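In structure tokens, the next block holds one chain alone, the form predicted on its own.
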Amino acid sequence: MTRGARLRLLLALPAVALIFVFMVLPITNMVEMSFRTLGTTAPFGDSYTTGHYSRILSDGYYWQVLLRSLVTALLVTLLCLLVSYPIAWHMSKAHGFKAVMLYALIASPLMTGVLVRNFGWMIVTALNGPLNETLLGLGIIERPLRLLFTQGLVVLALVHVFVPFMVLPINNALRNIPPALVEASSSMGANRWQAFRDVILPLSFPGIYPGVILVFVLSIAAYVTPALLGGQMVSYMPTLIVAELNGTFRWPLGSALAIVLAVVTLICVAAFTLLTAKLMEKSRA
């Protein structure tokens, strides 16, 4: 082994150690815990079973919660994409002070603590909150709307905080598109819509792809926002997992739920990658 190779190996060891300690070991421990039996005086027993997975896969309640989590994550991802693309487009064209202000506005949701942000939504959407008071005062509604503890509010709050994770990679991809390509398409008779559809959108996909995956994974694994704004009225997989781990202390069942959620998330990401593989290749051509 050459000196350069040894040096690269030494530089990589800290990163490998961190991945092993904080990712491989916890996941391995969770997989092992998911096959443990339930304990009587402890969170888990000494023997092993596949009964937790059988229970999850055969119980319609868990399927319903999993489906709700998937639909919510997909809806949040789609809304973030629809909201973020026009913002990223304007950011890619901005320069100087305007660009700085746009970056600051986009990053502002991340500058507020998650609890403060969610309690703000709770105050705004309460029955006697500012939103209902305003709508009542304008005569738009006759009685207060029940917005708190609904799936719609959870989706709205998640979109509010996850938009920056979609805007920034799309903005970076749009900035890397050579203006000459757009000008060439226009000179060949393409109108604005055709130039966007055939040139800009495919070439911006390297920014859309990581944004979609990042927002989807963050949305399906979100816990604090669904727990506070969804409450007991709307159950999601992360809240169910935490309830099993910290509420009833049934660690094996909670671990099995976490593994099921992780596997389903990986399947969705893999399916999206396969379905968009040709588009990704086209964007690199």
Contents of the next structure:
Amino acid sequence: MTRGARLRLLLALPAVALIFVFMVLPITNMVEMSFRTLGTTAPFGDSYTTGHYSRILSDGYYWQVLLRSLVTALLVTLLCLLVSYPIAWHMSKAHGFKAVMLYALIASPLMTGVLVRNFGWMIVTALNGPLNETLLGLGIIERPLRLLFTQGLVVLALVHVFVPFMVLPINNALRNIPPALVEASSSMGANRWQAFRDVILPLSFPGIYPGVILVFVLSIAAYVTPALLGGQMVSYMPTLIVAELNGTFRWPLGSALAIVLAVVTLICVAAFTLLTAKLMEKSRA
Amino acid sequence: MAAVEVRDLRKRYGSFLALDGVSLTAQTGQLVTLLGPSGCGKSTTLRCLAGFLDPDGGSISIDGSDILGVPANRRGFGVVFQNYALFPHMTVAGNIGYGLKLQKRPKTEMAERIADAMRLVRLQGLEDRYPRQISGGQQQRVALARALVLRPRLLLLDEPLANLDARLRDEVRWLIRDVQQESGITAFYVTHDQSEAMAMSDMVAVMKEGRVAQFATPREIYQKPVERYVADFTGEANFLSCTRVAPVAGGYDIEVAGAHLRVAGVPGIRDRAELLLRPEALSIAPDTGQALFQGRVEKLAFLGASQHCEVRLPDGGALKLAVQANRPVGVGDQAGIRIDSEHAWLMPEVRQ
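Could the form predicted in complex with the partner chain be shown next, to go alongside the form predicted on its own?
Entire complex below, previous chain first.
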């Protein structure tokens, strides 16, 4: 082994160690836990079973929760994309002070802690909160709106916090598109919509792709927002998993649910990657 | 087929006057070059023509009808960009066919016209490649084919050769000229390279600080420039201050370096003038009796067909001249220089 190769290995060591200790070990532990039997005096038993997986797969309730998590994550991702694209467009055209201000505004949802942000939503949307008070005061509504503890509010709050993850990569991609390409398309007869559809949108895909993956993965795994704003009536996969781990202390079942969620997420990401591979290959030039 | 008239075009960016009253014309089938250093307004003029930029004032008309209100996508002009501006996510055929696709042409017509355009610029066989998979010269041909396939009324080229190496530049330059003449299309060509402008153009507009300094044929621009700026920008030049200028029929009687000459020049010169002497207007005198200047050969470059020679004069000035290749000259030689007054040109002296 040359000196250079040894040095490279040495430099890689901290990262490898970190990933091993904080990712490989816990996941192995989790997988192992998911095959253990339930215990009566401890959170898990001594022998092994595949029973938790067959129970999850055969019980409609778990399917329903999984589906709710998936639909919510998809909806959040889609709304994030729709909200973020125009913002990213404006950002990509901004320079100097305006650009700095836009970056600060975009990053602002991330500057508050997760609890503060969600309690903020709770206060604002409460039955006698400022939003309802204002609407009542203005005479726009007659009875206070029930916003808190609805799935709609969960989606709204997740979109709010995940928009930066969509805006920033799309902004980057848009900045990389030479303005001459748009001029070229217009000289060939394209109107603004056609130039957007045929040139800008496909060429911004290298920004859309990471944005979509990031927001989807973050929202399907989000715990605090659904737990605080979704109320007691509906469960999402993360809230259900935490309930099994911390509430009923059925660690093997909770682990199995976590593994199912991770696998489903991975399948979604892989499917999206495969479906868009050709577009990605073309637009990356 | 299109005759173009640009009149008094104005454009201001903040305090910077990009176009300060640009006027130009192009007859049908002519190639008009906008020549000048960066910042002179040549690209701005082209962008106004293309419709990418709205001028603050002035007019642009084609065959008599004003086009300034017409958006770029309805002007029907072909544009070739400096960096080609090919769509990286489309194949060569996709790039060339994009405009036809927007026009919703039938498949067979599209295929035919794409094939024709590719033959025109000698690109056959590259239909399915992506822009990043072909060379710079090939990319420039795609850009040209893409601009021509829609049979535009006007072809606009913005420094199309700037990013090519010298050999390719020559090749693509002739291709552009051939294709332009063959199709009889009116074209505007922006460049900062005077040899490109001279070789290709029917008319050249030398631009300076947002204005057209001179608009004439390449020959006239080179031989009869209206001011020193134009002469400087269009080739090697020597300038000599003249004393005593007297207008006579068809020219001027002047005194330069103690000698009396009769030369042609810009009409209307009153007092201060300088004489333009291109390197080929000077020669080394066989015997010193015919020489106007005496100097020492300081630099010599053998160029094959001729030699480029720089002679230092006793008063400190220097003259550049072209010497026949077979004439024996050496650095350090004393040389007598004479003026071929047929090739001299008198211009008003610019007061600094």
